[in-house]
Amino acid sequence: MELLERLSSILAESREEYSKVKKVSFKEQERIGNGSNILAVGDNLEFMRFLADERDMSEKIQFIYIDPPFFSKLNYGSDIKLKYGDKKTIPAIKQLSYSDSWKDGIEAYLRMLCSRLLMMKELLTDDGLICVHLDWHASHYARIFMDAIFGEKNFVNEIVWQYKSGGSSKKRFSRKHDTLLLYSKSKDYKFNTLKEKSYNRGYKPYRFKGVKEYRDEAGWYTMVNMKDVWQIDMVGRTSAERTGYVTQKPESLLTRLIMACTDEGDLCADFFGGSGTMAAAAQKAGRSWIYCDIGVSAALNAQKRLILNESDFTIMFGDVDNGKCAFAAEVEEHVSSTSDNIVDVRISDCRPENLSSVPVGEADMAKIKRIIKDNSLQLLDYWSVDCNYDGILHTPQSFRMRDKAKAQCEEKMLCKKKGDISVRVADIFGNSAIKVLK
């Protein structure tokens, strides 16, 4: 049969996946600061539902923005570099980041985006924005769906992401732009008009009465309504906001989309996460926010990249199959001049528990062990200390970071001692443990 005769029983199938997401609860396992944000590892139709019953937030989103898998049929993975002891780096590792294969082809892809959608318009405020982000794979598909979920007068535009890397073909026009969907709950949404340059013709002044003109070093020019096609750079290779992930989308586009959809203190979410822009995008422009992801490696350098920006934020795990760190770690008292209690907490072993959880293909399996017979600590890639553990929730004073430089963490740190310790640790595939060290 072919697809436009399936569609719309492609969205009955997905209604009913969506009336029937079954119930999972949620676990906050570290606390960053206030804890004010959500940070959530898992799949993210279970962690809507949860949001919807437990967190009582049926339309409480004001904007949400997705970046979902865009159909491509590919795997996307990411280079780790590592060295075996102290000796020169090896060649790269290849992480598996995501897969966007899809067994059952573009029918499974659609009736997942469709379910997923049906639970943020659930989510979203009456006068909420939804942001849909895809390429040229599954637009058209998303639009039809978008207007039977949305209804088609809550369309409000269809932006374009215009970008010089990738995309070329001498078969074709180069493909360098994405999709990005932009519909509302209601007629009465939420909106900032924002202005951008528009160059005269020439360079040169019009001088036209009651417009006013403005010149900088290319020439004259207006301040108008920002147009639906946005000329914004990808993040490149050594851009300072670049984590690594494989599909990491500009702050500057999510900022753009932030400052227009919602007002300083609004919530966002992303649930499909990735990277962290959105979550970091919003953190800097004075939103509250709410990332998913079901990429245990993915989440890993969000948070990283969100403690840097000073976030606060709860970490919680759902039902995901999220792999153990095996570490050790020791703890020293000192005296101190002060009455407070000084402890050395030092990290000496780190590795995965089961290395059938690790994404890597067998040639690079034999180099993580190697690795690990000859230094384990290469694979430290985050961990935290808690030095008043409550012995229910993980909040940590202090904080290492894998150094991109070094290829390895620190393996020890001090803090000031109230209670029992608890340190977590995570590897650079996003296995993770915590221990209490009393």
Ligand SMILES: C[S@@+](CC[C@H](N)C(=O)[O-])C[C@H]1O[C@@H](n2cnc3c(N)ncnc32)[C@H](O)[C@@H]1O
Second form
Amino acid sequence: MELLERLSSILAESREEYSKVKKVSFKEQERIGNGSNILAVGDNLEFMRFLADERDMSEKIQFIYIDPPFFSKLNYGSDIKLKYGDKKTIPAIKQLSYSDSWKDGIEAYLRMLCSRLLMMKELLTDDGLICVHLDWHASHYARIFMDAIFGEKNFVNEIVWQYKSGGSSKKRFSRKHDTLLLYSKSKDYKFNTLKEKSYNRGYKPYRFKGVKEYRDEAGWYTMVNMKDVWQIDMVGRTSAERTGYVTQKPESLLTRLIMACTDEGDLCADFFGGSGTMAAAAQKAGRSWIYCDIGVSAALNAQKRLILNESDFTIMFGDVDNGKCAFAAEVEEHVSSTSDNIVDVRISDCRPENLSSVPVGEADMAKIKRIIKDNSLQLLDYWSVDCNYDGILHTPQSFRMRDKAKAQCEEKMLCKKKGDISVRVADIFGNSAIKVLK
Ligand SMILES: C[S@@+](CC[C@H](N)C(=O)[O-])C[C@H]1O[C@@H](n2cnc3c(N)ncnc32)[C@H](O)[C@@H]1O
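Since the one above is the form predicted alone, can you give the form predicted in complex with this ligand too?
Every component of the complex follows; first up is the chain already shown.
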């Protein structure tokens, strides 16, 4: 049957899926600072059900942004640099970050999206806005479903985000934009008008009565309400905000949306969070945030980025297939310590507990095995130490992160011991584990 004829059945099947979401309890694993925001690792449908049922979050989120897989039929991976052998050799291994290939085709993709949109509607405040970020592959179908779920009358904008990077073809115009669908839940939604420069024709002054004009190096302009076509560069190779996550979006894109759709202190959520761009932008703009991603390596990327951003958040794990990391850690007397309380915590081994679950190809697996034999600490990506472990939740005061350029992570940390010490370690694949060192 033609897809067009199947659309209403897809919506009905998505409603069915939404009404029967598995109940999963998301467990707190690590608290950074006061833990006020949430970084969740797990399937977003289960996580949203958890938020609504266990955290009483229905109608509590002011702005939801999602950048889901686009139905591109591709697998996305990133290169991780590793040193081995003579220590000068730094090969890269290709790690799968997430898959956007759908063996059951577009219907399965649309059901995945729609069941989640229904759940998002439940979490959105009555005056809230939702933004769905897609491209030419599926945005036309998503718009039909958004009309059906949120109501045609609640369509707010179709924003075109135009960029320069990516390939081109001689057989068509270069595809250089994504589509962001903005919908409200009611007609009384919150929206802050943003302004932008509009250059005068010929960059010359108009001198109209009552119109304020400005001038910069390009010429004369007025300030107008922002339009729905945005030219914003992709995150550059050398940009400070680059995390290495394959489909990372620019923070300035998210900042614009957040400033328009929320006020300071409002709660924003991104349920396909990737490298944490929305959370990072929300944090900088003084908003609270919720992040979720099913990929342990995406979540680890976001976690490191948000720690560097000085964010407070709680890390929660759902029923995700999160591999464990096997590691060895010990507490040593600090060499020059004059006080009994100053100790060194040292990591001496770090490897995925189960190599068969590591998302790399055969050739890369051989490199990993060799590295484990040589010096497994090269697989260490992140670790944190809580020197006053309360017996319940790992609440670290100190962190170490892998220096990507040097392909290494410091393996020793000084700490002022106040009680038991807990250590959480993650390897470069996002597998992690916690241990208490007595
Ligand atoms: C396009 S990326 C998001 C990129 C992100 N906006 C950024 O700036 O880094 C899509 C993300 O959705 C995640 N994802 C896919 N299916 C998911 C699901 N069911 N639950 C949670 N996350 C999911 C993938 O792991 C991937 O990281």
